[in-house]
Every structure is written in structure tokens, then in C-alpha cells.
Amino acid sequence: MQRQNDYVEAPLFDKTNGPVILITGGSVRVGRVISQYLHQQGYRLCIHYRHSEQAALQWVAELNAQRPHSATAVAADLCDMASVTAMMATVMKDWGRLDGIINNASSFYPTPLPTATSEQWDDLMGSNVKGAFFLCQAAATELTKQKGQIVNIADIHGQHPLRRHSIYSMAKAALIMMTKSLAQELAPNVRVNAVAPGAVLWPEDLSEAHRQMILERTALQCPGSPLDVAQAIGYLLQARFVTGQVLAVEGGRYF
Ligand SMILES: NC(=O)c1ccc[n+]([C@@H]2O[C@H](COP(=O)([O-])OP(=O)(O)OC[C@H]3O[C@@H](n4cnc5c(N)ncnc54)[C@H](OP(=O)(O)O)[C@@H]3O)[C@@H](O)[C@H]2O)c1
């Protein structure tokens, strides 16, 4: 049975002083469930968006209605490094601190070898790894000061290639290596981990036959849900002796 996304947990923090977390792509799809879960735990959130301005502003208004002064929104194109640096400046202006980053935003589409383009390379690499890397660079001093953390949302296909999605798979593989590299480089003050989801929210154009094929190859024989990803992130944010790790949340598809 598929898990619901409205799970409520007791807050971990006082209503007004929870850590400030920046989550990229935090107002739609998986990012929205992650931000809802962390908000319920008492984190204060900076919700990043690129094109989904209306969704982001509405989501931030809802979160602030649930708990005043608990969320802000910030826009950036992760393929534009000036925009990434400016985003960090906005976070500091709005909050005066940053305790964590969830690198969740991502482009995802097939790039079969015969037709793949340099523009697709720049978009997939930019949104999935380059933007995340330079965001971490811009935030490193502040995260070090706050003894903060980074959680990167990778994909099982960063370790097991997805057919006809070579650029996306390579970008997620790079994000996994970035997780381990920065965990070394930013230790002991900043912990850096990744979550590697399997199918938790089907792409809208995926056929029923393809969905069944994936489920048959999954040990638990059910799809995951974005809440499973959110709970894994919640664990990693609290796991004070864990860094440089990639936590697969994929129902036992590859082991
Ligand atoms: N869905 C799944 O089952 C699944 C499985 C494995 C891994 N994952 C990973 O989990 C994360 C969330 O998945 P999802 O399906 O919710 O993602 P998604 O809907 O495909 O993308 C999330 C957001 O990423 C933002 N984005 C894309 N390119 C950007 C850019 N250049 N600059 C700034 N923002 C950009 C978009 O924001 P705007 O709309 O504001 O433009 C988009 O709404 C991703 O990292 C994905 O790779 C998901």
C-alpha cells in the first residue's frame, strides 16, 4: 500500500528557533513533501524556486500561516552561477544564518546518445550538480560557523544507469561523488550526506506497463512515496555520527 504524505510528527525544535534550511525546488512534488515534513519538525525553511513562483509563494504563505515567520522564498536558476551566489546572499539577508541545504532541484529527461545536445548537458549537469556544488561553496563559511549540514538528493540511477538517460545518470553519479568529497573537505564541522531514491513519484508520462516492470524488479513490490525520502532526510539531519553516506530509499531494487 502506498504511504500517504500527510504524516505528522512531534516537532523537534522550539517554535521560533529551529535551524534554517534552504531547500532547492522546495515547493513542488518531492520537494514540497520534504519541506512539509521538515516544517512539521520545527525547521525554518527557505524555499527555492526557478519557474514555479506562484507555487512557491503560495506554499510559503501556507507554511507561515501554520507557524508565523517560519518560511521564505528565494528564486534562482541553478545553471546560472551568479544567480546561485545571489541566492545565498538573499538567504543571509532574510535569516541572518543558514544551518543546512537540501539540494533537491533537478532536471530529468532522456538524452539518447544519437540526439543528445550540449545544451542538454549544460542543463542536466547545471541543475543536478554544478549549481549544487557552487551553492555549497557560497554557503561553506556559514555552514561551518553553524556546524551545519548538506543533504543531496541523488538517485539510484547515479549508481545504476538509467537506459537512454546517460547525462542525468552521470550528473547524479557526480552528485554522489560530490557528497563524499565535500564530506571530507568540510569535516569536522559540516556533515554531508545523500539520499538516493528509487521510484517515489512516477513521471507523468510513464506507461502502466513500465511502472509494473519496475515494481516487479523491486523486492518490496510497491512504489515508495516522497514521504519516504523526507523521513530519510529527517534521519540524516539528526544523525550526528554519519557523514559521506548515500542512503538508498528504493524498496530493495538494487542490492
Ligand atoms: N520523482 C522520483 O520518483 C525521483 C526518483 C529518484 C530521484 N529523484 C530526485 O528527487 C528530487 C526531486 O524529484 P522531483 O521529481 O520532485 O523533481 P522535479 O519535479 O523533476 O524537479 C524539481 C524542481 O527542480 C527545479 N529545477 C530544475 N532545473 C532547475 C534549474 N536549472 N534551476 C533551478 N531549479 C531547477 C524545478 O523548479 P521550477 O519548477 O521552479 O522551475 C523543478 O520544479 C530530484 O533531485 C530527483 O532527481 C526523484
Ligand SMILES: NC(=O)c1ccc[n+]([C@@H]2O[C@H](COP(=O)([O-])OP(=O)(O)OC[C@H]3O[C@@H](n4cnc5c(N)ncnc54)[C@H](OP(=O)(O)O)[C@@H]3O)[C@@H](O)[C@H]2O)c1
Given for the second form:
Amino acid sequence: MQRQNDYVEAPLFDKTNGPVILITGGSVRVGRVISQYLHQQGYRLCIHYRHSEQAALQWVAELNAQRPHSATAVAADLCDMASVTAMMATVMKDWGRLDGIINNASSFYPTPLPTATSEQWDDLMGSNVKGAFFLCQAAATELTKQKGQIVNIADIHGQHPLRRHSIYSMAKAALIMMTKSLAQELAPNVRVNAVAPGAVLWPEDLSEAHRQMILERTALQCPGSPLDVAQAIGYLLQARFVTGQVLAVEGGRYF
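Follow the form predicted together with the named molecule with the form predicted alone, if you could.
All you get below is the one chain by itself.
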């Protein structure tokens, strides 16, 4: 049975001085569950948004109502280096430190070969890998200082392509290779890992029959939830001897 997203554990940190984590796209969908879970663990959060300003500000207000001075929001276009640089300056002004990045922001939609456009290429590559790479670049000095970590939200389709989603699949494959490459380059001071979710949120246009077919091919015979992704991230943030790894959260769909 799918678990609920209001799962709570005892916090890992003193709530007044926990590590600061920047979560891209952290106020909606999977990002919101990730931020909720990490907030419950005692992390302090910087919630990035691009277009979802109202959702981000409202979510940060809710988090601060639960624990004062525990969350801020910051806007940035991750494909614009000036915007990324300005975001990092804001993070450092607000918190004075940065201990980790969760590269969660992502675009997802089909790009069949006959109709795929260069604009779709730029958007999917930009939101899924380019933005993540240059954010890591901008934060590398501070993360090295803090002996921090990076967790990238990849996808099982970065290793097993999804029909009619070739550009998206290629972008997630690049993000997986980025994870491994930066794990080498930023070692030993920064750990870099990835989570590759499977069926944790269904695309809106996916039929019930198609969903059932996917579940029948999954060893655990059930869908996951965004909470499963959040808990995997929580593990990787604490796993001091794990780097360069891609943790599949997909119920045994692929072995």
C-alpha cells in the first residue's frame, strides 16, 4: 500500500542550526515532499523556484510556521548563469553557508522524433542537466568548505529509455554521468550521488491499463510515492561512505 506523505521521524539535528540545503523546484510535486521530509529531519531549507513564486512563498511560510527561521525562497532561471550566481549570493546572504544541493527541478514531456524541436531540446537539456551542472559549479567552493553533498534527481529512464521521450531520456542519462564525474572531481570533500525514481508520480496522460502493465512488470507490484524518493535522499545525505552512486527507487522494475 502506498504510504502517505505526512510521515514524520525524529529530527536528526538541532532545529536551530541544522545544515542548509538548497532544493531546486522545492515547492511543488516531488520537490515539495522532499522539502517537507528534510525539514522534519531538522535541515534548514532554501526553496528555489522559477515560475511558481506564489507556491514557493506560501510553502516557505508554512515551513516557518512549523519552525521559525527554517526556510527561505529564492528565484532563479537555472539556465541563466547570471541568475544562478545571483541565487548563490542570496543563499549566502540569508544563511552564511550551504551544506548541500538537491537538483530536483526538471521538465518532462514527450518529444517524438518527427516533431521534436530545438526549443524542446534546449528546455529539456537545460532544465535537467545544464542548470544542475552550473549550479554545482557556482556552489562548489562553498560545498567544499562545508564538506557538503549533492544529490541529483535522475530517472530510471536515464538508463532505460522511455518511448517517445528521447530528449528527456538523454538528458537524464547525462545527469547520471554528471553525478559520477563530479563525484570524482569534487572528492574527497564533496559527495555526489543520484536518486533514480520509477513510478512514484504517474504522467497525467497515462492510461490505467498502461499503469497496470507497468506495475505487473515491477517486482513489488505496487507504485511508489514521492516520500520514497525523499527518504532515499535522506539516506544519501547521511551516507558518509557513499559517492558516485545512483540509487534506483523503482520497486524492482529493473534488475
